[in-house]
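Below you'll find only one chain, the form predicted on its own, shown as structure tokens.
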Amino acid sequence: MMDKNLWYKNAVFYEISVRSFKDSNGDGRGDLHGLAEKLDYLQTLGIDCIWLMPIYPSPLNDDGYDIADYYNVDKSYGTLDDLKELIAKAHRRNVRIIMDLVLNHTSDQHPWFQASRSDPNSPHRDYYVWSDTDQKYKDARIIFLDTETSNWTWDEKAGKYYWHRFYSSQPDLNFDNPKVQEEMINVARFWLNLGIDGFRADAVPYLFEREDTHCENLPETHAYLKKLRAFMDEHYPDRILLCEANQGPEDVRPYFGDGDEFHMGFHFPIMPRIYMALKKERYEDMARIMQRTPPIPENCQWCTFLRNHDELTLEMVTPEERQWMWEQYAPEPRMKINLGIRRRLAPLLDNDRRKIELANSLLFTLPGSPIIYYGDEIGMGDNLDLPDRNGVRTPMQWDDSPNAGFTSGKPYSEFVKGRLGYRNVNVARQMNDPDSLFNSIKRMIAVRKKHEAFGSSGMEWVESGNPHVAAYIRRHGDDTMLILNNLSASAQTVKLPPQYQKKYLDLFAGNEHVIADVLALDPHSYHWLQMQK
């Protein structure tokens, strides 16, 4: 059996925007009590760990990633006691909770920044990166190209420029200051003492700045992150750090260190290639990126996802591939944002049930622990009339009563409109329908959790002689899985190499059959087959 401190290696994660999930007090915004009311639902779905988007006090210029106080919960969501109660209720159901730890920057409303800009003698002056010129670190790219023209912003009060890798309302912390390093470990300690099971660490490649570098993935950054991990290992050995570094697999690999940096890292590059594979009906793009993915230490794991709270990022594909993805998946200009696409899973896949299930089959069987974005398990839509990324952060659709059972008050946001709106797509209807998308995803999760093969980090591609079928092996000890995904809208046949012509148990149909020769696959079908002795 797997070491219990390695629980994350075969866990299924579920990402929640607390504001969008469930309102308990009628003020129109989701809150921690509302989320606590829905823990039974999440337990029914089968998830192991909730990832909460930021719940800190914030002016909300970047949906809470602009933090004004690291040591509190925004009062619209509840109190620290409400969070403790939520954690206790989740733990009783064997569900863990991780939260966002935003190390790189604060809000410009944070008291540290206000003190820093107001007084050159303040102990906080050195908490941020100030300069008399905006010509330093010129090799660093600008990340939010559609809103920012520089990584420096002039501050009238300080009479200096301050450095920011994201929005100008999010000044970067100065990690060259040992006090900042210590402060952020104190922040981690505070939440871990409260019972949080770990952190998704936001935007970690950018912690340090050095002249004549891109100011990303610097050795100093890795040294600090190892320090944070050592602190957690010593005091909180069963908690985790999940790395958000939107980089190629070779560049993310160092964030695992020798198993002494991050426990987990998002596999950003596989995600767009799943969509490429579905549209091209061929698997090579996925195979190439997985073959480029270096092995990781035994105590580490990738994290995979189809969608999340941000745009479907296309930073990790070539300019030609990006253009092609925009043509295929963002035919209207308003579907694009930054270097990506602001649409949800179901509309991206034409609300085609077979394709949505097939994408999930890939998510649940490729190496890594899968993350479901709230609402994707019922096939929620998006609302492109809303600005920025808000279109994929609309309220959860619980039932077909007014306001989708989300709130008894006036909702903070418009809902999804049209055929993917809550009248047609909601939890209540799907839980009662054995053939619903919800119940299919629930089945996939249940099957996945029974087999440790899915928790290993390796895979082997199987040459089936058919480019339309993604065929691969996942194994752990004696448990060997053959996974077949037909990416094509037409029926396909595969001929497996002799070493795979054996007896298998179909984990969904429950029947055993021998694969001896040519196997026929229905359009957009998927098969999880366990090799029998």
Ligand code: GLC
The other form holds:
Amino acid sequence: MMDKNLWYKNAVFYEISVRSFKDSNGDGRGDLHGLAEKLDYLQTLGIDCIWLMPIYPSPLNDDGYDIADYYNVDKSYGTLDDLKELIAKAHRRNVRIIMDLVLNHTSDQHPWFQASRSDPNSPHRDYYVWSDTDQKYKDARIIFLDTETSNWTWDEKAGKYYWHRFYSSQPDLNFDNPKVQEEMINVARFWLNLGIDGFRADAVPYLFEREDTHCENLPETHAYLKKLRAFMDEHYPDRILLCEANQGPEDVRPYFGDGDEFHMGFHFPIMPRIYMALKKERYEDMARIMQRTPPIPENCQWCTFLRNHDELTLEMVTPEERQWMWEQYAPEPRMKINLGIRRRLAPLLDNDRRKIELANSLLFTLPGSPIIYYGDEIGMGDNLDLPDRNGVRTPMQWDDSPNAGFTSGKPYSEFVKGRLGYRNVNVARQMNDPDSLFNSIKRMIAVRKKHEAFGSSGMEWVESGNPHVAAYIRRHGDDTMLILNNLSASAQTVKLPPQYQKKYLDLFAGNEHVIADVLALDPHSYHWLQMQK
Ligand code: GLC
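Switching from the form predicted on its own: structure of the form predicted in complex with this ligand?
Next comes the full complex, and the chain you just saw is listed first.
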């Protein structure tokens, strides 16, 4: 049996924008009560842990990633008591809840920043990074390229520039100030005491700034994150920290430390390569990045994803690959944003059921614990008329009644239009249809959860003799899985090396068959096979 504190190593995660999920009081915005009503649904799907996007009070210039108060829940979502109740209800079902912890920056509306900018003698002056010139830290890149021209913004009140890695309305906290370091540990303690199961730590590479560096992944940053982890280990050993560091595998690796920094980290580089593989119908880019991925400590785990609330980021591919990805997946200019693509999974994959399932087969069988972005389990569409990343944050499509069963009031946002809108694509219809995408994903989750091999570390690529077929082994003890994914739109054959020519149990079909010599695979088919003795 696995140590129960390592629950995250074989868990299925689900990301939710609370505003978008379910409205319980008719104000047109999703809330915590609404989410609680839908725990049955998430349990049916087979989810182990929910990640809540920020629910803190916020002016919403960055959809809540601009926090104005770290110690409360925004009124529109409910109260702290509502959150406690939600956590209790989820725990009764064995479902955990983690939330965003935004360490790097606050909203410019936060009282700390208001005090900091207004009064040079304020104890909060030094909570932010002020400068008389905008010429410092020149080597730091700009992340929100479409909207920002500098990481410095002039503040009239302070008569100085302040530093920000994201929107100018999100001033960076000054982590060189021990007070700031302490504040953020207090914030973590507050939510952990309330019962939250951990944090998705937002934008962690950027906590510190140092001249003549690109101000990412600095040793000081790792040192602070280790302090945060030590604090959690001491008082809350079963809670987790999930790292958002959009970096190459070599640079993400240090965020696991010696098993004493993050429990989990998103695997950003594999994500675009799954889309590359589906389009090129070849697995080599995926294999190369996985081979480039260093092993991680035994108590750590990757988190794999196909989509999330942001753009499909192309920061972790070469400029040529990025250009190619834009050509393939963002044919209309408005589909692009910053260095990425602001579309959802189903439309990206032409709403092709086989490709969507295949992508999920990869998600659920590559090393790491998978996370599903709300709505992708039913193949929801996006709405490109909405600005920024809002087109992939539209209301959840529950049924085909007016307003999708999301609200009885006036919805905060437009819905998805057209064939991927709620009249065609909704939960109610798919739950009733044994052949729906929802039910396929539910089956994949159920099968995955029966086998610790999927949560184990490491994988072995199997030479299939066919560049169109991604074949690999996942193993736990003597439980060995052979996974075959035919990336091609045409039927393919593979000839496995002799050591894999064995008897297997097909984990979906439930029948046994012997692989000997040449094996034929249907277009875009996937097979999860358990080796038999
Ligand atoms: C993270 C979030 C993104 C947000 C940014 C700034 O990258 O995923 O949504 O805009 O941090 O907080």
